[in-house]
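Taking the form predicted on its own, here's one chain by itself in structure tokens.
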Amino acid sequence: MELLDKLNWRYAAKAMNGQKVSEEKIANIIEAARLAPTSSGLQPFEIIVVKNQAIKEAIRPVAWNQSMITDCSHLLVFAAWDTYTEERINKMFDLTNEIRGFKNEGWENYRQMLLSNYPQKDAEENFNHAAKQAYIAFSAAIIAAAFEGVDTTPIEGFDPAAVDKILGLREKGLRSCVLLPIGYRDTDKDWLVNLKKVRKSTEDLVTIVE
């Protein structure tokens, strides 16, 4: 199957050479992330695609200095809601019945349930919930990257809060969680190009509950 040989040739990358990923593919990997699944639907995070070069180069020390973040071609910073606010979900479940065209009884009730449950949770535990989703997302986007023939790099090492200071995230009550610097390997200068992929067997991953 070609997704499963994309993963399987997919690795993160140690170092990148700054060739710059087209844009149709960059807007494919986005698009991925786009259509990636979320509870209730709710999509409680943005996409930051940083292009600009100084910017980088500020991240990147606070990135522990991974060359990846400035020798990318794009780099994906994922923020998720800083807490779940009725603004928030009342937008996401209009936006819903906007497109659809009609409202459901059903769609209504279970927006209220969640008005009447996540607004007045505490707003770290909300950004938490948030940041999940945002992975999910995440994961999307390492996928179709593979698919591409692009490379990624998952990175948390790096200090949050300066990574929201540096692009002004809380202004918009946003909370980097993860980043995801996209190019092509540097096969040259990084040492884990021609090691072989490590994962669990499939019996020590899987129990199958018959």
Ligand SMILES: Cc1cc2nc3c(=O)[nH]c(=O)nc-3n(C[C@H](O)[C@H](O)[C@H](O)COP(=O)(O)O)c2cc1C
Second form
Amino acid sequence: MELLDKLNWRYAAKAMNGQKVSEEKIANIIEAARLAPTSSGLQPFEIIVVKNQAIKEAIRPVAWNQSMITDCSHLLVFAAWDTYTEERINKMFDLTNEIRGFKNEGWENYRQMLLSNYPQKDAEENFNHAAKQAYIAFSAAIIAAAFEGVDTTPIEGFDPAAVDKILGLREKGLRSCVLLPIGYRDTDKDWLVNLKKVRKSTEDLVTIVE
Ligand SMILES: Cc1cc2nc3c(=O)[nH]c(=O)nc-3n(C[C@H](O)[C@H](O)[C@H](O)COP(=O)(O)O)c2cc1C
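Please show me the structure of the same protein in the form predicted together with this ligand, now that we have looked at it in the form predicted on its own.
Next comes the full complex, this chain leading.
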């Protein structure tokens, strides 16, 4: 199946059947998220993979009681950095130097530029910027799951502060921003499964500037 066929097959599952997704497929989905581009390559987020059923049960009531939270196989929690710090920025730049095996003046100047900008900014502004990067990885995970023939539901309908508390995220300098249950659709229980996909037309979406 072509990628676009798979993206047409994909929808935001409203009911999942509890069937487990293989660890190989989960690893491929997470790898797609890890490979996603981010601003300055900082990857300012972490992904918490909740397999524990009791934790899923605890999250469901603070996520509008959405059944996919407990009926999924793996629940991904995308958690962005609560702010940008010197330490966090340096860690990623040092990693780049280590992996590439050399230091580059332009890259080091860019590091200094970020260090003189980000850490001084308001933490909320930094978190919002970090969360945007997390959403890029989130989108990559959704597409990768479709590629693997696995269902997902993007979920913003939850209380982030409550999820942070359940998972102890604030202590780690993280804040949850979006959830992604991964599993298999329950075709008998899902009201959305047979409804047509609704998207605005390409003409309404795209403006071509020749
Ligand atoms: C960031 C984001 C948050 C969403 N939050 C929820 C949610 O909390 N619950 C839900 O059932 N669907 C949620 N959705 C699913 C959207 O309603 C759905 O993707 C949209 O209507 C398009 O339909 P489709 O994905 O089935 O093609 C969310 C989607 C995105 C991208």
